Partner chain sequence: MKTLGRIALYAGLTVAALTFIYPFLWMASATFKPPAEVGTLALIPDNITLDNYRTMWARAPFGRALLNSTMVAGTITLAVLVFGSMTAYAMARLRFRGRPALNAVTLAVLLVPGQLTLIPMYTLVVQLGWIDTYAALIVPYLFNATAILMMRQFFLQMPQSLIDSARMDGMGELRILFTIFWPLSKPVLSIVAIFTFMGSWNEVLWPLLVVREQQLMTLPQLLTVFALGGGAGSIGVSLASAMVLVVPVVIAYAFLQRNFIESMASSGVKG
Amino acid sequence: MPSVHFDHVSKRFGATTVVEDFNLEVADGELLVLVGGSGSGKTTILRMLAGLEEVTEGMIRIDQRDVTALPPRERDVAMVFQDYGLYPHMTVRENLSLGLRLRKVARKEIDRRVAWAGDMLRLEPLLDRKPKQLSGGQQQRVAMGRAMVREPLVFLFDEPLSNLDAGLRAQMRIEIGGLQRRLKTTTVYVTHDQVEAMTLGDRIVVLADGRIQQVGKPIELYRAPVNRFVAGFIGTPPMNFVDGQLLREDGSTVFAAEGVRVQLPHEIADGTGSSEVVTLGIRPEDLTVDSGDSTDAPADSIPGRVVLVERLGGTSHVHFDAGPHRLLASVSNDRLPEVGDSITVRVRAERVHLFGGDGRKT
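Isolated structure of the chain on its own, the form predicted alone:
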């Protein structure tokens, strides 16, 4: 049974539509991530669910109850904001208990919930400190604890890690994911960071211009994107794209562009037409770099010249030119080429993607 249901929800500000015909069910206990760039509508969707924005059209249900017109306090949701929203003059204990005190919850119950959240989030030594005495990660845990003590039906996270440095973001992703699995509370999480989406979400909703592009498990979006937008948005480093056309040669289908030729497996080429204009998508990790020039490259190889090597430790990024196209290979070789070297780049042809002129996968 879905815990949250969006039924043809739209939001307009004047003549501008920011969310259009949004239909989605969030299962009970699921961690669903809304991901997209600036202006994609993800935060507006979250705010409509929280009751902070009015719905222009459609209906929102939480636990089968129509909450579309209800004020935030009657929706049984708890929200964690990007800026933490802690009261600087209150201690951690007071920040955690404030919402419960305003609802006139019994003191014994307040103490129980605060102690439970403090133990769950490792905040016990910090309960009598003020927010200014805490690190960014500790403040974020307090904000999470304040939501937890509400014991809501739904947790809402609005880009909660944006203000943290890279190392702390990675740590907090682990903590949020582990916490949600322990609590099993339905969670809707908004982020612009696809790494957060891939590592946290049971399912991901990719948004662009207020519309759903694709919904699925992280690996589904990575392996089988439905269009070029999703293919380019999901995956780090992002997918390479080359515009070209399909040719029939000796019973095989070849993708051809200046400096790039790839013989395609039948299962990918089936259903496409000769001379069809398409975009080839190749993930950087599906390219293997071999040193040395090749004047007679095999069907699954691309000759190139190295323009930049980013040495990142276990994995490195090799940027190279293939004709007029700038491509990127993600490699783990101990011996890396140097800038200016001629290389041969082998393609895992069974992993390539083809997109038509409308951006949809062929």
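Rigid core here is just the name for the largest C-alpha set that superposes within 1.5 Å across the two forms. Since the structure is predicted, the reported quantities are computational estimates derived from the model, not experimental observations. Positions refer to the first chain, counted from 1. Compared with the form predicted together with its partner chain:
- Once you line up the core between these two forms, the Cα of residue 73 stays within less than 2 Å of where it was.
- Once the rigid core is used as the reference frame, the Cα position of residue 130 differs between these two forms by 2 Å or more.
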Contents of the next structure:
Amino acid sequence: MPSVHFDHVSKRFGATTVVEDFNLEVADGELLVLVGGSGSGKTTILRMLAGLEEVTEGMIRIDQRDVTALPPRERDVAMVFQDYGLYPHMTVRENLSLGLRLRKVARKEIDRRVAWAGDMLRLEPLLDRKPKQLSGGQQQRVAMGRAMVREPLVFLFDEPLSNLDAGLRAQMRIEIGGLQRRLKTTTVYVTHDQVEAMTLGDRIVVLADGRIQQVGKPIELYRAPVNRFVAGFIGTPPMNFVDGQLLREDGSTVFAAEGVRVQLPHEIADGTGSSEVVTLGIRPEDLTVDSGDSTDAPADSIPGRVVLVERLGGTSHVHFDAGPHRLLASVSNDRLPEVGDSITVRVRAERVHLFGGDGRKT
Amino acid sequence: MKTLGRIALYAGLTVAALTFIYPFLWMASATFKPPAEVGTLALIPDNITLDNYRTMWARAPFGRALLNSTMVAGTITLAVLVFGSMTAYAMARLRFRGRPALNAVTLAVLLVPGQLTLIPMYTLVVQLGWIDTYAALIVPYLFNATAILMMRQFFLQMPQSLIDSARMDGMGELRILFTIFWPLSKPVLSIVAIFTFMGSWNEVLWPLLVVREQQLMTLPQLLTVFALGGGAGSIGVSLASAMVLVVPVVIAYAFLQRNFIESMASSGVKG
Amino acid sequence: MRAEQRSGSLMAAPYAAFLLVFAAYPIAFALVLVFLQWDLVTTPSFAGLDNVRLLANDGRFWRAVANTFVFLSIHLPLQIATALVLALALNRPLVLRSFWRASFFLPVVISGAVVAILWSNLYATDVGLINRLLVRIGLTPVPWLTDPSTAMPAIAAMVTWKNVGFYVIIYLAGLQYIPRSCQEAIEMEGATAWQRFRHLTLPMLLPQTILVVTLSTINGFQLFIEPYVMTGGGPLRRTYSIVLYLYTNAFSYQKMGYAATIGVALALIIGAVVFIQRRVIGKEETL
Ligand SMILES: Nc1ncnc2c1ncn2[C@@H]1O[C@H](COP(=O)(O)OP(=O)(O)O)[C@@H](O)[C@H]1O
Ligand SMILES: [Mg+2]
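Swap state to the form predicted together with its partner chain from the form predicted alone:
Zooming out: every chain and molecule, the one shown earlier first.
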């Protein structure tokens, strides 16, 4: 039984449409991640669900109840904001308990919940401090605690980690994931960081320009992106794209572009037309670098010249030019080429993606 | 050379400071002098007397005027803070129809010199039957465009997430304003409070127009009427009556001079 | 949000109503009054352009306007000069800096009525403090407020004294914005203190100077309590101010139409003078 339901929801600010015909179900207890670039409408969607922003068209239901016209306090949702939104003039304890006090929850119950959240988030020693006396990570935990003590039907997170430094961000990501699994509270989590989306989400919604591009489990988005946008958005380093043409040669199909030729397996080539203009997508980890000249190279390999090698420790990124195309291969560290080397790059042809002129998967 | 320059600088500053302070010291001391001594330059009277104060107090209702002034300035200040901040909050943080127009009109109102509206305001008050009432002294000052714009400017800088959190916590807008914004806006609220109170406390022209009844006069008005009407009879008595107006202000100024200077300088009020 | 829209309208409604009654209506009615004759007792009668014609030929009104210009011609240069000098003195590392500042600002917080009463006594011909000082250093006493040629200058000096602290604060704020690098650069050029002032400080303070000129001009046109208390407009009407004349027409003569006409004329004159001043002194800066 879905606990959150978006039904043909649109949002316009004056004449500009920011969210268009948004349909989504969030299952009970699920952690759903909304991911998309800046300005794609993530915050707007979350704020509509919270009741902070009016819905122009459509309906939102929470736990089967139509909440479209209800103010935030009647929706039983709690939200964690990007800049936390803690009350600077109140102590942590007051920040945590205010929402409950305003809802006339019994004193004892408030104390119990504050103690519970304080224990789970290790906030006890901080309860009598003001937000200014806390580190960024601590403020973040207070903001989460404030949402937790409300024991709402739905948690909303709006880029909660983007104000933290990288190390803390990774740690808090794990903490949030763990908490959510323990509490089993339905959660909508907004981020622009696809790594966060991949690691946290039960399911991911990819947004662009206020429209859903794809909804699915993280691995589905990675393995089978439905369009070029999703393919480029999910995965680090991002997928390589080469514009070219499909040619029929001796009963098999070949992708051809200047400097790049890849023979396509039947599963991928099926259903495509000849001479069709397409974009080839190859993930950097599906490229293997062989050093040396390309004269005796296998047929499905690309000759290239190394322009940059980024050594990351475990794996490295080899940037190389193949004809006019700048491509990136993600390789293990054993046999790294040097800048300027001529290399032969093998493509795992069964893993490539083809996108038509409209950007959709062919 | 350097030292000489510094000596000259401090000598100059001392002369300047004396120029501003000495007249008030002289005034204070004159109120304790018998009539024969008033003209002297000395600050310490040979014969200290309280006669000037006794006479002043007996001849005109200065106690009542002190009360009136406190009441009027206090009410106006409270109203400007409470109603003004409500307006400023709406103008800064709530989207409603007519908001841009209200902003524009508020800016325009600041450009109209008070003398243009003085007579129509006066006839309005006459027609409302407010002559010789507190309403005439208070109601036209319940809102203050300068104060609203200042508070609006301050409120604009508050993070949106603060409002959002409060709404999620179940607060209404008034509650957000008074329990979240007010505690965080003390700087601007104190600036507004000071210049509003001072402006009202020192105002003379308007009370002179709308109040004739001595019992309702504010301090500066009664003081002016008293001095001009010859009620004082002597310099010492008239200066003693001025002291009633000055002393509370100087005491407040002594403690809060930073706030006073910041407040009055930022609003353009000049007593 | 609908709710937001509703609370917004509700919270702003009292102010909107207030503006209507105490801003829009008076402004509109001021323009109506110009064409009326009204003593507040009988019903107002339409007077056509009588008020305007009367004003154009009213020697007392133009006397008051001329007096204001006399006032400004003394007050403005004096105000700028004293404020600048004191601000420059304060704008350096000083012992007791906030004390000096606070003492300069003291008259600003004191009621104009008190200042006027106090200075009537300081200016008094026989017993006034100032004349006693003059006599002590061997000069002859001056009948400050009773001589037609000295009365207005005396008031102008007093108003300068009262307000200078306010303008010192404005100049101090301006001085803080002159970048240190500019000062160092001009010092490297070997400029003398005067050259530094003339070619760096003064031009950099132009916005503040414009502000000082504008505010003290407006203030000057609104001169009221000082002549009201100190001279009653005399001697020989030489200190009669526009607002004093407006007040007298309304309060003593009950001529509402004419008083309102003076108010409208005053607003126009202020607007015109401030506009011309800005044209003359500065092209780029605004309030
Ligand atoms: N109050 C508003 N008025 C007008 N446009 C807005 C408003 N809020 C957001 N937008 C616009 O809506 C789009 C989506 O914004 P937002 O939901 O904040 O995106 P995201 O959170 O994905 O970065 C942006 O183009 C933004 O400029
Ligand atoms: Mg956002």
